[in-house]
Amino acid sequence: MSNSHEPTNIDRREFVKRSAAGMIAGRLVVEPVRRDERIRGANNRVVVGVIGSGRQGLSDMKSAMRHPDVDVAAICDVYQPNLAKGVALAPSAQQYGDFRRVLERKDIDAVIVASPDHWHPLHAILACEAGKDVYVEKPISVAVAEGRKMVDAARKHGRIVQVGTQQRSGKHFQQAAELVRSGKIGKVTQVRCWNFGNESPDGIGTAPDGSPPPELDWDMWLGPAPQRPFNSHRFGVSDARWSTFRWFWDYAGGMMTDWGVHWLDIVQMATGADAPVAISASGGKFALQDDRETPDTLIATYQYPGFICTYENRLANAAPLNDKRGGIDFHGTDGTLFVDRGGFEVTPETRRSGDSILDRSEAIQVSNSNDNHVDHLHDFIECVKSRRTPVADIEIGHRSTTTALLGNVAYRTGRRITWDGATERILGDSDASRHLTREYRKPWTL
């Protein structure tokens, strides 16, 4: 699709009209264009489109644009202020209110999907069908079945799909994972992950339903999610904080999928485990007096072959654990390894030998040494060029997202669930199994 007639600025009326264009059909049928079939310039540049230029999308854009071979040629957002911020970063990029117009363009090699969580599956799958490689933010989906369809689409269309679990590109995370895998802290029997903070009593506050602002295409923002009246907290965009849509079940999964995915991804990276075999969870909204639906206090327990893992969050008390408000402890027979975004530390267990007390392992302390977010986006760009598998391939991201989603299933049903990771089925619980899928609002389909 030629962009020669696209205006640089779109007024409100035209913005909403273009966002709504094509809504008769929820899917766009475009002719796939394999990247290696398109004539490329001698400098081997990667042309990128951005779907969602909110706070995370802008961060992804900035990191991608630090790669010398990247050109951002298209930016799409259904909220004009966000669109303007994206264009300010890439003034030569064309702007759109409908992501399908980006996917129609044959000059786009790859897209960054940084839309709200409930949009990730459709945006990523349609991009794969259109012959684009994809960088998709975590969590990749709101329901487990959506994630598997994303993997299938990437494989069917031969696409590179990197998931935004950027800690996998952190050098100290990689080193810490290797220490765990190599047995340096002995046999790991327990892992603990946590996030603590205090937002009491008001949290995100309360707001009445009302009319959407004129610069927002609310219907397109909802997309496949249920029809709801506009509410500023469901939409959630603010310069002062991360968007609050993440605290509503229609669009996301609370702290479990916002932060839990990051920690659980590293747990599975370090232990080599693909999936838990059983999950239970307890918690509730005990303290915060606000509009959110997701719990302010939660503990999820995952049974893996050979060890257990807990993820816990509390939003009404910020007392740290071992002076840390978030991170992972790997408890092994010979030592404990703590890791967060600042670095990692190994604290040895001790043993008695005669009259002496000896350390079972070596005390180690390592600080973060790279910008893992920049390096993660650059890994994606290099994989687009080389066609090698990225460090956080969609299969890996799907399994990490699934683990977090299963914590929410256990919490919402109030039952311990048994999980078959090979078939991706909950065993013996049809009620819990209903949470593995979600309905799409017409005309959107997956």
Ligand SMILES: NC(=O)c1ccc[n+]([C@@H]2O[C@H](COP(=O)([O-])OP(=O)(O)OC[C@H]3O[C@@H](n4cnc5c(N)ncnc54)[C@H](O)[C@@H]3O)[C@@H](O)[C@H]2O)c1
Contents of the next structure:
Amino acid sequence: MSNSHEPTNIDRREFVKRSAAGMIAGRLVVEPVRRDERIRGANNRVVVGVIGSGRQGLSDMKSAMRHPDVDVAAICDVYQPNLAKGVALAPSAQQYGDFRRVLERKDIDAVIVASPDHWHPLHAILACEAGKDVYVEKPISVAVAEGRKMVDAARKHGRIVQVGTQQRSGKHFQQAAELVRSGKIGKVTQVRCWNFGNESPDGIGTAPDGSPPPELDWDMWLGPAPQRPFNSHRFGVSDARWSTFRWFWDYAGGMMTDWGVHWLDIVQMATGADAPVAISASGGKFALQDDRETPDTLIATYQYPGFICTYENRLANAAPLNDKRGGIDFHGTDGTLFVDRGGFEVTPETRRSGDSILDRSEAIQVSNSNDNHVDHLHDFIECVKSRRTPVADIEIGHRSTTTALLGNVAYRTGRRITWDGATERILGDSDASRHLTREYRKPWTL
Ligand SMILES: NC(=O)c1ccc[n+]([C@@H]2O[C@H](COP(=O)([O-])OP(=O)(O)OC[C@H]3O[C@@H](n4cnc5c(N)ncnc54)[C@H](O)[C@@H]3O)[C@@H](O)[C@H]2O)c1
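So that was the form predicted alone. Now I'd like the form predicted in complex with this ligand, please.
Below: every chain and molecule of the assembly, starting with the one above.
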């Protein structure tokens, strides 16, 4: 079944509902092809610029470059060693320290935005305004209101915007979601998502403020975030580990938005829910003696219509759940479906019938069967060419990011938040509502 001739004026809520439900069956086209759009034939090249060639940017680049029609023509990074790594992958690309010079180039069709989270909204919106299609990493923003502006910019300028929640392109994730949606495990009443590890006692350690290294444009790294002296942990880039900017509120949201968003994205894909109605969270930085600001222990609880969902993060004890340090359990009246990046498994509930104990559902085990990251980037490239809506369209990515961000709002305010997903407002709590936006450091504005 093809949905390719859906009307273009469906409302936002209906769009999300339909795109979740129609995820496997087909894609919606919500963007009319603009008059000035170059219509690419099957052999046309897609010219790509990369903004932020750090660890994930390089990975995104590699996956994109496996598409036969991709030319990476520009790499931009504010940190010279990472810029050099990008250019090593695409030697014919031009190098930039200022992303605005990339956006000025008329030959660039699309950009991959893999800068730290606090830059995503500006990078993505300015790219849309410059007529570029955008692949933007998750989480798409640091504050909810920024994400809505990203959706608006994509729509206003008729751009394809795919979010880097690549699990959506995982065949086994799609199959698991379809099983949940089709009622295979009965009515789902509880969902648990988790990431466990043990970094105690030192965590990322401590580092003093100092002067930025000469090969870094610290002011351009900070961008819209508050001015402050250079700190190597806030900058975070290191060959030894994922960058530690993730653990500072000015730039990111800790594990809740780093990993939590991946699981919550699948929860919303599988259940068709696009927003929780209430959120509460508890946690703290109890064990790790390091510079991070984000908690080392957190449980966020989401009330959705018809079920509850928790995201649990523990960084000071790695004891697994189901033998797994991360994943999602969907608990239904007829069975439990566990899914992680390795595959999924359905464990039936049992019922008594006379003397027999019968399974209520079918035991199923399915392994991961595709490289979802490569397929996700290729979905983006194909959508750039065809103007189809990508599998993780910006509206979907915004909804998933919002859910994760609200977990942090609940944690940071210590409040139970009532959320209106239709208007994207916190009800009856002006204090908590302040966390839905953030101030930009001049001259940057959104
Ligand atoms: N989809 C996934 O599974 C996944 C995995 C890892 C990271 N990510 C996301 O990717 C993003 C980058 O994370 P990372 O771990 O690669 O970080 P990183 O620090 O390794 O890379 C970010 C790069 O952006 C550069 N940068 C900062 N400001 C810039 C600017 N104004 N213009 C150009 N470049 C700029 C930095 O110098 C750095 O090289 C984050 O949003 C993260 O959440 C996604």
